[in-house]
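Just one chain follows, in the form predicted alone, and it is written as structure tokens.
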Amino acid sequence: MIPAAFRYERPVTIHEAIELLGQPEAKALAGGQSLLPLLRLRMAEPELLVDLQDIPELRGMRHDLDQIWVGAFVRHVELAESAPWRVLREAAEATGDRQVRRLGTIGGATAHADPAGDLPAALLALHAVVEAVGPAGRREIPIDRFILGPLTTELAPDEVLTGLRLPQPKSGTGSSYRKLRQKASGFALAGVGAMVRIEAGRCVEVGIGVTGVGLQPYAAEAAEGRLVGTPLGDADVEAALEALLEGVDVQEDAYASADYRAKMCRLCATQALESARAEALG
């Protein structure tokens, strides 16, 4: 299907982009791997499309003493090759096909908040912070508060997602992403990102991000709480994962029953935590 007619603008500064996005029925375009199919299906019909690719401030990665800043226009293929966290590299590599990974961006994937997207699970595991700029200035939003529902985020229509802040990997940290792929689409029927930090044989920090199971990607906080202070043994993980789906309405569709999806989610979580623990222990 041919998209509905729209105006097209390519600003070169964040300020220009914010002004354009303040116009009625304007929509930001990043990598386009989620938005363009919606345009073709006429599920989205913006009057103005604001292409952000010419804004240099949205590109690159910067390393500070204790943080990493990842620009919104860092593409999946760049993350798969050079992200400092393994969970990000694996989630980026698991996303779509080669064309999607070469065009899709971390900012676009985060702002789109697909219920079965891979990168949100990794970002939730790392307790990432979203950076957004709008008419009122700059603000930072923890990723678990940024994702509000399916395809719904805290980002205002006239704000630009400029990047994400991640912690620097410390000694004794490990991370991993595991997923059950829907064969036709490549989306996650269940996917889990995990990050752990171990000191003196005990888990002192953990993050678990889940995607493809509920109505939105989410942080499994109840399961995380049960793992802190444990040696992350098999029994510890098994007990903690009893809370993995706590309060979650597990989805059922033509591809997977709710029961099967829940079982695969636990399996992915077990594998991701085991892999993260192995990396943390060297």
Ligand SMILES: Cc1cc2nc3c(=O)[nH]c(=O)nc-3n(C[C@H](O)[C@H](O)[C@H](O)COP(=O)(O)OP(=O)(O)OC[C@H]3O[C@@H](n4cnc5c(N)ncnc54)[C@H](O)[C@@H]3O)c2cc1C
Contents of the next structure:
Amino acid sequence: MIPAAFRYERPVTIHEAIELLGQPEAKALAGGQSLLPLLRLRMAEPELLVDLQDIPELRGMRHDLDQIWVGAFVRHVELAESAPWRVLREAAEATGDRQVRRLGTIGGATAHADPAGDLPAALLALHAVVEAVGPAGRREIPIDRFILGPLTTELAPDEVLTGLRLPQPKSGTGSSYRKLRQKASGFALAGVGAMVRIEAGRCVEVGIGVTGVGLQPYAAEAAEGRLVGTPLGDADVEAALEALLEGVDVQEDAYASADYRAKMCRLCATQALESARAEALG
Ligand SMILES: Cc1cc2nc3c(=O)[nH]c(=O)nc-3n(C[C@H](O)[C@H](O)[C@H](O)COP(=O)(O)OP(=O)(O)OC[C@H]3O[C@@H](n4cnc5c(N)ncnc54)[C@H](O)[C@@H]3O)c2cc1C
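Starting from the form predicted alone above, please write out the structure of the form predicted in complex with the ligand.
What follows is the whole complex; the chain from before opens it.
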């Protein structure tokens, strides 16, 4: 279907973008890999598209002492090649096909909050913080509070997601992403990002982000809590993963029963944690 008519602007500063997004029925456009299909299906009919591609402040990655800032316009292909965390590289590489990865951006994938999005699971595992700028200024929102539901986030219509803050990988850390693809679309039937930090043989920090299973990507906090203080042995992981789906309404569809999806989710989590542990132990 041909999209409904819209106006199109290409601001060159964040300030200009915020002003344009303040107009009625305006919508930000990044790589277009989620938004353009919605326009073509007429599931979204904005009056104004605000294309963010000419704003230099949204690009690049910066390394501070203990943090990394990833600009919203960093594309999946750049993440797959050079993200500082393996979980992010693997999640970007697992996203869509080459064309999607060349155009899609981390900001777009985060703002879109697809229930089966790969990057949100990696960002949840890393306890990333979303940086947004709007008319009232800049604010930072932890990723687990940013994603509110399917395709729903904390972002106001006139806010620009400017970047994401991640921790710097310390010694003893490892991370990984595992995904079972849904055959028709390639999206995650289940996907799990894991990050661990091991000190003196014990897990001192852990993050588990789950996608494709419930109504939104989420942090498996109950399972995380059970892993801290353990040596991350097989029995520890198995016991902790009992809590992986706690409080989650596991979805059932034409591709998978809820039971199969839950089993595949546990398998992805086990493999992601094993791989993260192996990296952490060098
Ligand atoms: C064929 C195909 C296969 C795909 N497969 C997968 C897959 O396997 N896994 C997966 O996770 N995803 C997949 N995707 C989606 C893809 O990852 C998208 O790139 C991503 O979800 C959105 O990023 P984008 O930059 O294209 O955003 P856009 O489509 O431009 O925007 C998405 C949404 O975010 C908003 N937005 C974008 N940037 C900002 C910003 N900086 N500030 C505020 N709002 C913003 C837009 O207004 C829009 O609502 C697929 C897409 C296609 C077309």
